[in-house]
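To begin, one chain is listed below as structure tokens, in the form predicted on its own.
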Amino acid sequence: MPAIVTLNAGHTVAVAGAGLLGRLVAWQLLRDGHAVSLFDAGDLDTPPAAAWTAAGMVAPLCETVVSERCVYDMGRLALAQWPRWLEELEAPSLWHRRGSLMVAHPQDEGELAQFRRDLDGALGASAHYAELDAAGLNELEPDLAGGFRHGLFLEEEAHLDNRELLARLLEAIRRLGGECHGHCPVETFPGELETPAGRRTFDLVIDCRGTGARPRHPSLRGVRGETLHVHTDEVHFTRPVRLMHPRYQLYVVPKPGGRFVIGATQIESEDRSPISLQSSLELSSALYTLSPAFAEARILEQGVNLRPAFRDNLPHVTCHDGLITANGLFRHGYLLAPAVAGHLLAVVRGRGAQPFADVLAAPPPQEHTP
């Protein structure tokens, strides 16, 4: 990794793209005392970023069976991290760790024995999680439909209020006296951006752009997902909810006002137009199974967005004199970011070796030093 530059206090870093990442590390640095600058090419405040769209899990025993380790590790560092950070946000009802809840129908119980068997297979006495019969399930959630008889209680994950974090970021940066442009693309060189405006220059860039930055990085990919938003005051859960399906895993997880995002699509496609009629039909049904209430919720939007992942599906960030990029968090955002911020940081302030730097300064997968 080529040497870079720590900055001291009032040095000037331009940020571009103001999605999680972005917005965390911008934050951050502005806490630092540096004169900070972040772009987008969307709006700031309802920002067309993944993390907007996403719902928001810190869910590391979930994603262990379908991910690397390195992966479930770097989530138990999101599970420690986060709190620290809303504490600091003055946000701390934001995070809520309740655990998350796994069912499955009578005829796809073998989907949740297997997920179950690769759990302990990944983890073995690390894999945290109580089986619970049906009288367990009604204990946990009463309003999950009556013909589940088994689940699995994975209690130490999270999920947090993830559009009302972006928001208490971006105000959080605005306070701190960061210089906020949305709607303003730009393009990144070692110590400079150009903008629409022209190139204007700082001590350092940091590219957190997601999709953006395939100029950047061509192996870069977009991995299409889609989402429902509902609102019912009939159905009341307390934790993210998992359907095991033999073609997917739907996700339910509830938000302030008696709102819920669903989500389940994981498409190998770029495709940014609205939701298909075949996920709509799928994400409702699939929703209707697990409480017969949600039949009179009400959509309040469909959402699609693309994920930056690059070909091994694990996020990389790279460092140069002047310019660090860091992308490919994939559909971990909430879970990874974290790490990936932590290491930034502290290869901005000038620290030693940190965790998982091994996975992380690795050169993203047929990507060539600039």
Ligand SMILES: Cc1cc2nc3c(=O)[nH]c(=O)nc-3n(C[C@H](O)[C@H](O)[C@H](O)COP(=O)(O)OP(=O)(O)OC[C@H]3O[C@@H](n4cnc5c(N)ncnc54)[C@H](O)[C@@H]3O)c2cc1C
Contents of the next structure:
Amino acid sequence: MPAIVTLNAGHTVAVAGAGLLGRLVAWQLLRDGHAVSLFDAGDLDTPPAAAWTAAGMVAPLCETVVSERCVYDMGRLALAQWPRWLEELEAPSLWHRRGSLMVAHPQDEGELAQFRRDLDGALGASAHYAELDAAGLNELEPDLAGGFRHGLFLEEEAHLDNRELLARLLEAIRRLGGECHGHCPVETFPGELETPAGRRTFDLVIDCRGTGARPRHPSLRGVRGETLHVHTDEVHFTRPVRLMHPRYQLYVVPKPGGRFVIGATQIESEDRSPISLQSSLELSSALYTLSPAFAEARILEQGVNLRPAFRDNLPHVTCHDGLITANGLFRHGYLLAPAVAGHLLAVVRGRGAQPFADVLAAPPPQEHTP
Ligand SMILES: Cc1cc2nc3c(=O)[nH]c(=O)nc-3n(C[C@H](O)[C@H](O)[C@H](O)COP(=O)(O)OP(=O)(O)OC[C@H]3O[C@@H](n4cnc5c(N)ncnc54)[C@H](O)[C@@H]3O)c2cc1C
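Starting from the form predicted on its own above, please write out the structure of the form predicted in complex with this ligand.
Every chain and every other molecule in the complex is listed next, the one we just looked at coming first.
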């Protein structure tokens, strides 16, 4: 049973880490009437968070094939929760529920068939997808290269404009009177924070530092991911497109203003140095084969970051008196944040004393709401 951390309105809360979880939690606690101070080691406008580098897909079906069943169940919650939060932030246009498309070159169609079998094996009747032929693919994404004969359309899935979301969350935090400290690395303790300016005490400290929380979680690791951001007015994909390949699964996600994020490698390394030539070539050539019209796209940015992961690749929430930690969202931060932040907030609001491990082990909901 976790220690009691319930707050009444007007308590002081420090949130360490202004990535995805930290911003969500700070925003919600300010709305509950608490005095919240948010700290990040980096710049608040262009944070060094994995959340900034991420592609922003909310893809429970794609992730199920490489994860535990509970990731899918938490992802279903995300599909319902994100539109509500974005309405509250007055930013509903950042949410795109247009599904995602999976394709493979003719020589790799076995990979697509294996993915479909894995999905059926993991989800049974809940695995909702449509099999498309070349005409169906062309109807959904006319700019897709002509050589693809088969694809899968995962209609339930969504993506969001994650960088704009992070900016909107920060704006809302400031508007509600949150104290925001960028370039301020902190160490967390129950009811206390060590800042460069000295120790400060709070009624509650919440640690959302991602891979920066290693001093508190020695078993936490970072998993390197690399992306490219490109711009072109020649391609008009409206949803994430994933390319199956024997060695990797790559995706391209449309962003506002003709931008696309191509990602992502997954390398068991904590190296944050720039993208390797090999990764850059693989990402660009995958992009080019999805649509030759990408040939003239301009490379705007190369992204490298570390996904925070525990050994089981599942999120962990721990509650001590005066300190809550939430971490390990790995490659599914946007997919899992509603469940993880929701649990953390329920604990703080005195409505969820159940350990998070029990939430992960809970049986899946029975009904299906596409
Ligand atoms: C290439 C890539 C692509 C991804 N794509 C997706 C996707 O499409 N969909 C999806 O669901 N997930 C995706 N993810 C995963 C997602 O980004 C992470 O799971 C999520 O960002 C984790 O959120 P977090 O708040 O725990 O950590 P972060 O977002 O990393 O935030 C942690 C914050 O803590 C700060 N911090 C660290 N140390 C300190 C300190 N000592 N003091 C103060 N602040 C500190 C950091 O500066 C950072 O801002 C992707 C990740 C990567 C790397």
